[in-house]
Every structure is written in structure tokens, then in C-alpha cells.
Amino acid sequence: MYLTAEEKDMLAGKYGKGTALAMKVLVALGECFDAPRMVPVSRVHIASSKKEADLWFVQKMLDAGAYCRVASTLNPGYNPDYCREHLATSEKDIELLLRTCEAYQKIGAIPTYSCTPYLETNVPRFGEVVAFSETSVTVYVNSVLGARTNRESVQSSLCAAITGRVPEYGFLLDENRKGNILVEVQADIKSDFDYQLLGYCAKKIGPGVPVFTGLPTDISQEALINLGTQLNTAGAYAMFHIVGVTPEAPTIEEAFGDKGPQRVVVITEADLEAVLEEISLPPGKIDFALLGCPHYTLNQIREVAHMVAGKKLAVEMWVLTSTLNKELAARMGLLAMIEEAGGHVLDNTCIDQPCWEYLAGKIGVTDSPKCAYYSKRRGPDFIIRDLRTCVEAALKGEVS
């Protein structure tokens, strides 16, 4: 693998221990996947999951002199004060959060603890090399952007940021980009929850990167994320293409390159609907309501705010968001509305922390399958709908 003098330095360790630790790590992935060389990042963000061998990891390489030369946002923990307060959560499980996320921000790492960072503080242009982790940031950022990244783990990110290069492989060359797989969409597509079914369609279509046609081309960035997140977590796509909406693919032949399709799938109303009832509980009663996985946009919270105010929950509703979107919401009244009714907005928090145990044997509504996928893990089960009839659901207590 070819290194220039200052990637030489840095794992001889001319910048230090951690450095020389973090291009060792880099070296050895680019290794695994024959890369030729090193090339710089601009950006990262880091999926860090705020648990023991993430601590370890950090500390690591704070403790041998590391700092970021790259500046890089980070995932959502919790909000340790609310579910100190609210969620019964531990103060063993508190401790770890609050010295991980120390850790972070001494290493130099910006704690915005949103995953949905390519909203607000952590967008990349169009071709930009960027080392970001994350399941909806990922596909996001390679698809809807047209930026260019691998799907990194929380320990090759955070190695990219302390030495700001990544190994040049998979979805950062040109070739690895292009679709091979034809996606005919078949069903009628209305909503945006109607891609969060289309993006949980990923057994079907099968491993690669999928070039959807037959799409609406006035499709939200809701949506946009809702089908890459989906994707993402159901099959691990690091990529996909719309026709006509995507940034590399004004055509179909463009999608494709001059490689054209391997197989071609069909996705229809039934496979959509099959989805959805092998996912999701039968309707009933529900115990709560979780929304925001990934966080919220402001507009989602807007929808979420004029569906219940002057009323009354009848059951515990979280709106998660970020910190932004948060401070936005109070400064628009939105905020007001949601905790008057008596709901919850909480920023820096994921559906996949200990904060959430409590739910367990619980029945829940989201609007999310990958809430859902991960939150059954801590013991809840979950009906899956669209965002509108999960917050009458949490206004009534049941789904009809």
C-alpha cells in the first residue's frame, strides 16, 4: 500500500502514539481491501454507541496523546438529566455515558449527538470524501449527497478523524458507485412512511446497489432518508439510486454506467404490504409512542405539534430530535404544544440505549422499522405505521 512521507510519519510515529496507532488500523483495513493508497477526508462522524468497548477504544487513543485533526460530530447517547429524572435509568449506566462522551470531546470531537448530522451541522458537497458511520448517515450521504463514503465502524471513523485520511476502496471509487440492480416499483407510492415498506423490501432485492424506477419525482428528504435507512438496516446498503432525483442518476444509463443491470426486481403493493405484516404487531392497544429514529426533522415535529394540540395524549409519546431542532421547535411554539398535550421531545437521545429497558414487555407505536428492530432487543414490541396514526394512536391508546 502506497503511503506519501507525512502518512510514512504519522505511522512511525513522528505526530505521536495515536496517531501511529490510528494509521495502523487504517493501513491494516486498507489492507483487507486491497487499497492502493491513502486519500484525505474532509468530514467524519462517528456512531459512537456510548458502551464499554467504545470507552475502552476512545480512551485508548486519548491516553497515547490522539486529537482529530478532523473535526467529528457524533451519534446520540441519551439525555442523562431527563432519563435520570424520567426513564429510572442507572446511575451506572449515566456514569459510562458521561465519561465516553468526555472522552470525545477531549479528543476533539464536536458533540452535536444527532444522527441525522447531514441536516444541519455535518453536510458534505457533492464528490467530497468523508469517513461518516451511522445506518441512515451512510446511504444518506453516499445516494441523496453525491458525498463519498465507506460504512465505517465507530473505530475506523474516529481513526480518520485523529489522522484525516481513509484507505481509498468500495464506495469512494467510481466504478464500485454504479447501480446494478434494477428496482421497478410497482406499488403505488403516497407517503413517506410508504418508503420506510420500500426500503424493508432489501430481501428481495438482494445485496448491491439498487436503482429504483417508477418513483414520484417530487420525493421529500424525508422520504429520502426513510428509504435509505430502511435499506440500510434491513439489507446494509451503502448506496442506492432514484432516476430523475438522485445526484448520479439524471438517467437510467448513467445509474448504470455502460455495466447495465445483473437482475432486475419487481417491488409491488403486496410486497409492501407483506412487509408490513411481517414486521409489525397486529393493531391493539399500545403502552406509548416512540418517534424519531432516525431524529426527527423539524417538520416532522411541526406535523407531530398540530396533530395534538388543545389535546390530550392518552399515553407516554417521545418525540426524539437534535438539540437544533429541539431549540427550533420551543422558538416556533411547536414544543409547547407537544408537552402541553402531555408529550416528551428529547434531543441526544437514540432509541437503542439502556434509557429504554424500562418498556420492556411493552407495546409501542412508531412510525420507524429500524426503531423498532432495535428497540426489541431491551424487551418492547412494536406496531409499525405511518407517522399520522401514530400519534392518533397515542391520543386514543389503542390502533384500530
Second form
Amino acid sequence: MYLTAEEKDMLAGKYGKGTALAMKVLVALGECFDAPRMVPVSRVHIASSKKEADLWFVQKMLDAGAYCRVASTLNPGYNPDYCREHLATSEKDIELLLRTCEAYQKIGAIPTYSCTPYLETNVPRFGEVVAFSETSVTVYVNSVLGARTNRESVQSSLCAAITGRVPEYGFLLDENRKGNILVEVQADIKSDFDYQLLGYCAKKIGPGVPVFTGLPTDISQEALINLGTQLNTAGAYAMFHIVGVTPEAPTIEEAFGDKGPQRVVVITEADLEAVLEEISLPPGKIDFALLGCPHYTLNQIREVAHMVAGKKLAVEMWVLTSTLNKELAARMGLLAMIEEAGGHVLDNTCIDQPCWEYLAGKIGVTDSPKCAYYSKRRGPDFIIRDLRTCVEAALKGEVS
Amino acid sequence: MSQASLVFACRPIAEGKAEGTVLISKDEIMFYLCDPATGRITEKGHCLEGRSVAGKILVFPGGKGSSSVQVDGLYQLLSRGNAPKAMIIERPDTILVTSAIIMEIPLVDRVEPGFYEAVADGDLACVDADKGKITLVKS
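And the form predicted together with the partner chain, for comparison with the form predicted on its own?
Let us now look at the entire complex, which starts with that chain.
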């Protein structure tokens, strides 16, 4: 692939060993995907997980003298003070978290610890080339904002932040952003939760860029987040289109471009029911409720708060969100409503962290299939329902 | 290799050379849903549920899932000696490619036609990503 003089210097080590290693990874990616050249990136989001592999690689880069040219936002880990006190999180786990956070701080990242940067702190404009990693983030910025990113890994996005470059391939190019699967939704899509199940039909939809028809045009931001998140949990998707809703699909012709659909998939009510049946435990008693995967928006926090205001929760309930949303929820009086009912609003925290291991063997309720999918490795199992049913269950102690 | 062997050209993605027993998955793989201690796939409903990827020449369509968990899954397997020895895929994705490069696991794609008809679980395979070839010995 073609490299500019500066990029060649980066690769040759003139900017230090760390930059050279970052460029080596990006060039290998570029060669793999037949990229003709590198292009500058203006924004980066790193899905830093605070897992061992995460620390291993960022530390390796830091030790090699790397520093971010583009200050990247970061995914959540967990809130160490809260988890130490309330969730019996081990000091060993907390040490890994703190060491990882310190390494990212030293390398020049922005400690946002939010998995919805596209809503508040790192919002690309239409057509902007960026390097975003994370299940919900990549698909949202491509599909809903019309920015351009590949489905970066934690490591490739860190390399992009260090060099300020990405190889030009995949979803950076016009031709690859066109749809190739027509998904005719015949199911009656009524709520934000139905988009979770629609996204989880990924196995039936198959690999590619789906173009959805048959959906309402007044789709909420939360529904769009849900659809992308679950598509990318049940399969590997960088982008989707909804005709008449998402910016690169004003018409079905523009969504597909010249080639048209390679495949037509019909999603019926029965498909959504089958997905829910497959991934959720049957109704019954619950021990806790875990909401906010991805991080809840202010609208969702508001809905939870108004449902529990003046009542007492029967089981533990956690609502995960960004620091900004938690602060705004406090200013709006919503935080007090949730806390007075016995619930917790946690910022900086992800469902897939060791702080939740103490829930092993317990049954929870969540509105996110992604939450259930990733948490299972840590022991708890889930009944999956819509937000309102989850909150009602947390008030009663069971899903009826 | 004493038995009749078949040789297929492929495209190297992550450098290196490895030999081992073939394990084929028709489903995409999420390495996070493997038990790091045994290499066994734990994902419910996966076609290889309960089978171990440890030390295998893994033939599969591609990766899936969130980047941070996919890379950590592979790292956890690797740090316990239970990663696949090499990976032969059809659809490379950024996450799997970066993981293979930085963890130094040979990764190839674009295997010449005929490989997928010939290969079966339990065959012995040598993946030479430096030379861009796969040698297969039928079991």
C-alpha cells in the first residue's frame, strides 16, 4: 500500500518504537484488506475493557514510548469505590482496573468511561472518517450518524489514536456502505424492546449490510441503539440502513446502490418470539435487575425514575449510565427518586466486568440481550423483557 | 508427512507456521465464550459447544462479537496455552486480524478452491503463513 513520507517515517521508527509498532499493525491490516493508502482520523473511541489483554497491549505501547496524537474517548470499566464497598469486588480485580486506567491516562486518552460516546462527548459529523471500536458504537456512528468507521478492535483503534491514521478500506469506502440484504419486517414493531429482538435475528439475516423495510419512521434514538447493539452481538455488523430513517437510505434505491439486494429475508412475529424464547429464561422469581447495556440515555433513566418514585424495590436494581447523564439525572431529581426506592445509578460501569461476579448463580432481569449474553460467563442468568416489565419485576421480585 | 498429502495455496494475514489437528466450525466463533482453562466452546447452541479449540488448526468462517471481549478471549486462551495453533478463515475482520498479529497466531484466508471439500475434522494440517500454503493429510 502507498504510504506518505511521514507514514514511512512512523513505520521506520523515527517517531519512536510505539508509533512504529502501531503503524506496523495498521499496515498489516491495510495489506489484508487491500487498502490503497492511509487516511487521517479526527476522532477515536477505544472499547477499553480493563481486561488483561487490554492492559497488556496498552502497557506494551506505553513502554515503547507511544502517545495518542488523537485523544481517544474510552469505554467503561467499573466504579471502584462503589464496587469495593457494595459488590465485594476483589482488590486484585480493582488493581487491574486502576493500572489499566492509569496506562490509558498516560498514553493520552480521555477517561470518559462511557459506551455511548456518540450521544455526548465524541460525536462525529456525517461523512467524517473516525476509528471507533465497541459493539454498539461502531454500528451507531456508521448507520445513524453517517460517519465512517470500520469495526475497529481495541488494539487497532489504539493504533489509530497513536498514529492519527487508518488504512482506507471497508466501511470508509462508498461502495461497501451500500446494503446487500433486504430485510422485510412483517412483525409489528411497537416498542424499543422489539428492536432488541429484531437485532438478535442476526442469524437469520446473515452476514452483510441489512436494509430494513416495514419499520415505523418515528423510531426513537434508543430503538436505533438497540437494533445496532443486538445485531452486532448476535453477529458481526458494521452498518445497517432503515429506509426513510437513516441518512444513507433516503430511498430503497439509494440504500442498495446499483447492485440491489443479494438476498431477501422476512422477519415475522414468530421470529421475534422464537428469539426471545431462545435467549431468555422463562418467567419467575428474580434476585436483581441490571439495566443500561449500552448505557442508559436520560430518557430511559427518566422512565425508570418515574416508575419507582415513592415505591420500594423488592430486589437490587442497577441502572448504568454515563457520568454526564448521572449528573443531569441528579439535577433533574431523577437520581433521588431511584435511590429513595432503593435503586442504584452507577456511572463508569459496564455489565461485563468482574464486579458482577458475586451475582453468580442468581437470576436477574434485563432489557438487553447483550447484557445477558456477556454476563453469563460470570455466572448469573437472565430473564429478558422490556424496560417497563424489568422495573415492575424489580418492584415485585418476579416476572409474571 | 508419509501419507498422501494435499497442498493448497492461501493468503497469509498473520505470519508464522503451525501444525496440528483440524477442527471445523460452520458457525462464527467468539473466543470469549470459550473456557480459558480447557479451550472448550461454552456458547449455547454453537455447533462446537463443548469442543476444545486448544492446539487445533481451526477452520471457521470468521469472528463475531464485541472487540474487547473477542481479543481478551483469545488472550486468555493464549496465556494458558489453549489458543488455536493457527486459524483458517473465510471472512477476515479487523478484530480477528489485529488479535492474530499482536498475539502471533498464524492466520490465513483465501484458500484455493477444493480445500473446503477436502478438509474434515481430525485431519492433520500444516499452515505455513510465511509461504502461503496449507498442507493437509487426511485422517
